[in-house]
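Encoded as C-alpha cells, the following chain is the form predicted on its own, with no partner shown.
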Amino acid sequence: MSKIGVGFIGAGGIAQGQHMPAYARLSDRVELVAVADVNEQAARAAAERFRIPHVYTDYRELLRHDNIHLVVVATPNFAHREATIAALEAGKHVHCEKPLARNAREAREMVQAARRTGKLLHVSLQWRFSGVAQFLHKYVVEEGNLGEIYYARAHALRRRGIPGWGVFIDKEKQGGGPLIDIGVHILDTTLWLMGYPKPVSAFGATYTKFGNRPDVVGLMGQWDYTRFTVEDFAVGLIRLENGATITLESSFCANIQGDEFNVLLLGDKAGVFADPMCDRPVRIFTEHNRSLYDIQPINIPNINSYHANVEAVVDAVLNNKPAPVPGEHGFYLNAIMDAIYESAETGHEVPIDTSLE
C-alpha cells in the first residue's frame, strides 16, 4: 500500500483545527475520503474546506467505504468508545482523540476490540512528539542519563482556562475536568519518559472552587456556571510497580501566577526539569567530581507535535508498524484517573486494575 484513505468521525474544532490539516498536508500518502458528524452543517463545512468528497451524519455509512483504511475519531469523549469499536470491527485502523475514553471500563473494551480485530489503535497524545519530549526520551530512556528515576512531578495548570465551548464542563459527557482533559497529556509524557511502568495505586483529591460561580472571569470564553459538574483542580499521588511515584496537579482555574505545563524527573544520576513554555525548556541537574552542574541543552528541535503525531500514525499504517501511542497506554491513563477520582470521593488510596482480560 502506497496511499491510505482516511475518514473522520467528528468535524468539530479539534478535527478541523488540527487533524484534518495535518492529514491533508500528507497528500502524497493520504487521501481524505469522508467525514461524518451529527451536525451536518459542520460536516459539510469541513468537507468543503478540505475537499473531502463524502459527507454523512451517520458514521456507520462512512465505515462502509472499502477505500478507508484509517478512521480518525475526533468526537467528544462520550462517543469515543462506540465509534472506535465500530471502526475496528469494520476492519479500519483507528486514531482516537485523547483521552481514549471517559473511564477505564470503556478504554478496556476499546483495547480488547483492537486486539481482537488485529487493527491499530492509536491515542492522540501528541505532546510526546514535541521537540522537548523527543529530546528527553533519547536522553532519559534510550541513553539512561538520569539513572533510576524514582520520582516525578507533573503539572498541567491553567490560571483561568475553563473552556467556554463544547462539553468540557459536563462530567457525564466528558468523564471529568482538567485531569482528564489536559492532565492526561502531561501524565502520558511523564510515564513515557519513565519507561511506562504499570500503575498500582493512586491517592487523590479534587476541588470545585470556581467553575460553579458566576463571578469568575473566563479567558477561554464564558461558560454556563449552572451546568458545571466537573472539578476545576485535581491532585494525585500515583504509585508505580517499580516503586517510583508521580505527583500530578491539573487545573482549569486556580489562583497561581500563570499557566504551567511541565515535568520534573528525579533520578539517582541526574534530574531534569522540562518546561516548553519558557526560554530554557530543558534544564539538567547533576554532580561530577563533587561539583554540582546545571546543564542547558541549546539545540532542541522545534517540532510541530500535531504534524509529527499524524505522520507517525500514517507511517505505522503504511508499514505495518505498532501504534505510536498504543491503546494500552491510553487505558493505563484512564485507569489512573479513575483511581484519583475514586480516591477523591472516598478519601482512601485506590488500587489500580490494569488487567485487559
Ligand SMILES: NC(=O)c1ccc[n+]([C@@H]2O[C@H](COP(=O)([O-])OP(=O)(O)OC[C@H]3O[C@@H](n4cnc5c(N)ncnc54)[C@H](O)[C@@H]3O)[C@@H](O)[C@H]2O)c1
Second form
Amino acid sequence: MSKIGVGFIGAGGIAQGQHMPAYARLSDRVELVAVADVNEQAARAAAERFRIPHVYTDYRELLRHDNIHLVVVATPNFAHREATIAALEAGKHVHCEKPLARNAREAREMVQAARRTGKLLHVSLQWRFSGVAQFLHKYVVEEGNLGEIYYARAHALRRRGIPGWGVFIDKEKQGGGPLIDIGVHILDTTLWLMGYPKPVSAFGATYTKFGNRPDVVGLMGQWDYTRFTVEDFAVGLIRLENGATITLESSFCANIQGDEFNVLLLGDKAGVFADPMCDRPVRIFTEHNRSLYDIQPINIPNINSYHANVEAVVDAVLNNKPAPVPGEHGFYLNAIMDAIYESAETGHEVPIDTSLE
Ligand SMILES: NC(=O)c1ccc[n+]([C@@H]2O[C@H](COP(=O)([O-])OP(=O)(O)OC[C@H]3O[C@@H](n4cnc5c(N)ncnc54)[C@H](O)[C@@H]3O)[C@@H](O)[C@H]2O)c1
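What does the same protein look like in the form predicted in complex with the named molecule, given that the last one was the form predicted on its own?
Whole complex next, starting from this chain.
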C-alpha cells in the first residue's frame, strides 16, 4: 500500500483544528475519503474546508468504504468505544482521541477488539511527540541518566480553564473532569518517561468548588454551571509495580498563580523538571564529586507534536508497525483514573486490575 484512505468520525474542535490539517498535509501518503458527524452541519463544514468527498451523519456508512484503511475517532469520550470497536471489526485501523474511553471497562473492550481483529489501535496522546518529551525519553529511558526513578510529580493545572464548549463538564458523557481530560496527558508522559511500569493501586480525592457556581470567571468560554457534574480538582497517589510512586494533580479551576503543565522525576543519580509542551527550559539536577549541578540542555528541537503524532500513525499503517501509542497504555491510564475516582468516593486505596483477558 502506498497511500492510505482516512475517514473521520467526529468533525468538531480537535478534528478540524488538528487531525484534518495534519493528515491533509501528508497528501503524498494519505487520502481524506469521508467524514461522519451526528451534526450534519459540522460534517459538511469540515468536508468543504478539507475537500473530503463523502459526508455522513451515521458513521456506519463511512465504515462501508473499502478504500478507508484508517479511521480517526474524534467524538466526545462517551462515543469512543462504540465507534472504535465498529471500525476495528470493519477491518480498519483506529486512531482514537484521548482518553481512550470513559473508564477501564470500555477501554479493555476496545483493546480486546484490536487484539481480536489484529488491527492497530493508537491513542492520541501527542505530548509524547514534543521535542522536550522526545529528548527526555532518550536521556532518561534509553540512556538511564537519572538512575533508578523512584518518584514522579505530575501537574496539569489550570487556574480558570473550564471548557465552555462540548460536553467536558458532563460526567456521564466524559467519564470525569480535569483528571480524565488533561491529567491523562501528563500522566501518560510521566509513565512513558518511567518506562511504563504497570500500576498496582491508587489513592485519591476530588473536589468541585468552582464549576457549579455562577460567580466564577471562565477564561476558556462560558459553561453552564447548572450542568456541571465533574470534579474541578483531582489529586492521586499512584503505586507502580516496580515500587515507584507518582502524585498527580489536575484542575480546571484552582486558586493558583497560573496554569502549570509539568513533570518532576526523581532518580538516585539525577532529577528532572520539565514542561513537555512548552519551550521553558528543561532542568536537570545532579551531584558530582560533592558539587551540585543544575544542567540545562539548550538545543532541544521544537516539534509540532500533533503533526509528529499523525506522521507516526501513518508510518505505522504503511509499514506494518505497531501502534506508536498502543491501546494498552490508554487502558492502563483509564484503570488508574478509575481507581482515583473510586478512592475519592470510598476514602480508601484502590487496587488496580490491569488484566486484559
Ligand atoms: N489530544 C488532545 O490534546 C485533545 C484536545 C482536545 C480534545 N481532545 C479529545 O477529542 C475528543 C473530541 O473533543 P472536541 O474538543 O473535538 O469536542 P467537540 O465537541 O468540539 O467535537 C466533537 C464532535 O463529535 C460529534 N459527535 C458526537 N457523537 C458522535 C457520534 N456518535 N458519531 C459521530 N460524531 C459524533 C459532535 O457532534 C461534535 O461535532 C474528546 O475525546 C477530547 O478528549 C483531545
